[in-house]
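Only one chain is shown below, in structure tokens, and it's the form predicted on its own.
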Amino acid sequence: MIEALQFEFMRNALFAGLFASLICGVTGSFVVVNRMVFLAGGIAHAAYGGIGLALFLGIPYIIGTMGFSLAAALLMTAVTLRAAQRSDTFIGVLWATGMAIGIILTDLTPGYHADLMSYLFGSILAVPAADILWMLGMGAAALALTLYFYRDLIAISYDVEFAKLRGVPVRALYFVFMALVAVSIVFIIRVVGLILVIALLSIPPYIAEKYAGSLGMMMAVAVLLSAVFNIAGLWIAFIFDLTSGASIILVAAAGFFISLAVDPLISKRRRQ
């Protein structure tokens, strides 16, 4: 891996992976604890409509995708809070609609779009320095918001009714943090692609939740696990000339299945 860091694109990829880990560990923990993985998946796939819109209008990818993702996130969150029992259907419809809009707008855009594959499956080796700075800023913003609202987040994540009695603005916080998830997804797409982004948002927090005693510890462990998965996947992709995004997710999936296999052994040891 040290050899690979001679190249600027590998150094950029490493920084992108580390900053993506910070974003995923913090926002992904909120998603996992609140059982909103399907909602986050809906936002991620609906984001393809923003990619198509950016191509069609000839505007920067960040602007088109962020606007579309935010709109989808706020709409999905509103439906989830108003009619939770039917939200999965609505999310599924928006998920499919967003992707369909993206495909149609891409078809209507003249020319060949070679970079579409990088949006679908990620291209961490091609992440520009400007995007890395954006990711650093996004990670810092996610961390700052989490620290500021930490007590309220614990309340709404584990006991919504208690949070409401305490006067916590539950609905407003859900909207704020799902908007944060939407913006996070836009940046993580460049690392692993929109098809795989949900795995990076959910696998590290899921593993961390089982071994952490608090939400803060869960986030810290999730950030660390995500960093390990990103670095290991990047190294494997470099050594074997594989697609980096898919390699990162396969490493994360291996960690997920190892944690499932280890769970019974840990439970047995605790009982003894």
The other form holds:
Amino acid sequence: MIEALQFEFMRNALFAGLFASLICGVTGSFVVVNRMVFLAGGIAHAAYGGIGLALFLGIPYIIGTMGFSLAAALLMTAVTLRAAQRSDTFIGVLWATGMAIGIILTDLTPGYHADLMSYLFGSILAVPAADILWMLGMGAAALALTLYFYRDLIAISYDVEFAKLRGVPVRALYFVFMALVAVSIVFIIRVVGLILVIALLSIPPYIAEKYAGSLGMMMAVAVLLSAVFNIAGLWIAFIFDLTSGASIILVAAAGFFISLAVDPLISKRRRQ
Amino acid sequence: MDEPVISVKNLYFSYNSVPVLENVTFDVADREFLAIIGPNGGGKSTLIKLMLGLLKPDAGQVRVFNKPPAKVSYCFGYVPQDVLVNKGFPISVFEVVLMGRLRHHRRARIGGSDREAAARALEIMGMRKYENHKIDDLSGGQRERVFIARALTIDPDILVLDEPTASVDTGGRAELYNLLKDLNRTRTIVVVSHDLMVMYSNATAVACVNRQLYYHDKGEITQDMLDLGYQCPVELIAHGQPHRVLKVHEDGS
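Which structure goes with the form predicted together with its partner chain, now that we have seen the form predicted on its own?
Following is the full complex, with the preceding chain placed first.
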């Protein structure tokens, strides 16, 4: 591991992974407790339309994806708040539409686009230094917003009717935090790719929730777990020369299944 | 005569053009203990959400202390249905109760006075010793006490409870109703329940809701209410004390 860090791209990858963990742990916890994992998956995949658009217009990747995933997030959130019963269908449609638009726009763009694979499966080893600063900024913004609205977030996640009565701006907060999730996803696509984003966003908070006594604790544990998964996955990818994004996700998935196996033992011990 | 605390006039409400409430009119007096009963889907929860200002009526009006309810939401302590909360969410009893103080002073943050108020409310409900427990580890009856404590943190004039005994066992129910009886000395209480037990210990008025509302200003149900409210005769065991739940049978059988 230490020798690997002599390479600049490995150092960049390590920082990208750590900052992505900060973002994932904080926003992912909000997603998991509000049962919005499918919605987050929809945002990530709809973002592919933004990648195609950026390619087609020759504009920077960040602008295209950010625009697309923000639009998708706000639309999906609006539908979820308005007609919760059938919102999953709508999310599924936007999910597929975004990807289809991305593919068609790529077809219409002359030339060979090998680098598109890196958006699907991530390329943490090729993350530019500027993006790492962006990720740090995003992580800080997510943390600041969460700290400021911490009590409101607890209320809307735990008992939304009560939060409404007490005058918490429930709808506005949902939009703000889903926009935050959308922006986070754009950066995490860099690390693990849009197909795998959902795993990094949901697995660490899922495991953390079972052991945490509060939302804040859950977020902290999720950030730590995510960092462990990122570093371990990166290390395995480096040693065995594997795809980094997929390695990170497989480590996270292993953690997920181990936590499921450990669950019965813990609840058994608690009962005794 | 005293001003009513809550006044509902010719209230209409529908979900997606399916009428839920029609021409509902009634008043709730100060220190009243109003029990709202009725069949599932009859509009009980919808009615209290209209009273709280969480829903807007299609026609008619709700006035609370002569103002629109949304303007005086600080007068309400609300105990929503147990099934609506997010089970599995990691939260301690104390944090649940703190939620009651949200927006109490127009800020998103919670301060020392809020913590004191939460501790006091837990004390009143006899739940102080559980303050660091996870809410999911409590029994149904204990959880309900915590939700009532949360509603009491702002010392509300009106306490509104939606199905408070749904996940509470029989012994716990009696205890809970006794607690509500105590709280009723200093504030108005509105309870939605399809548990008829609420009537014979506490209620000073009963309203039966099944799209329309049948109001009775004593703590007893009339056969008319049951027939109209449930659309079929309901057999009730007449416990008699201290309120009769059924009219006296005429033929002595």
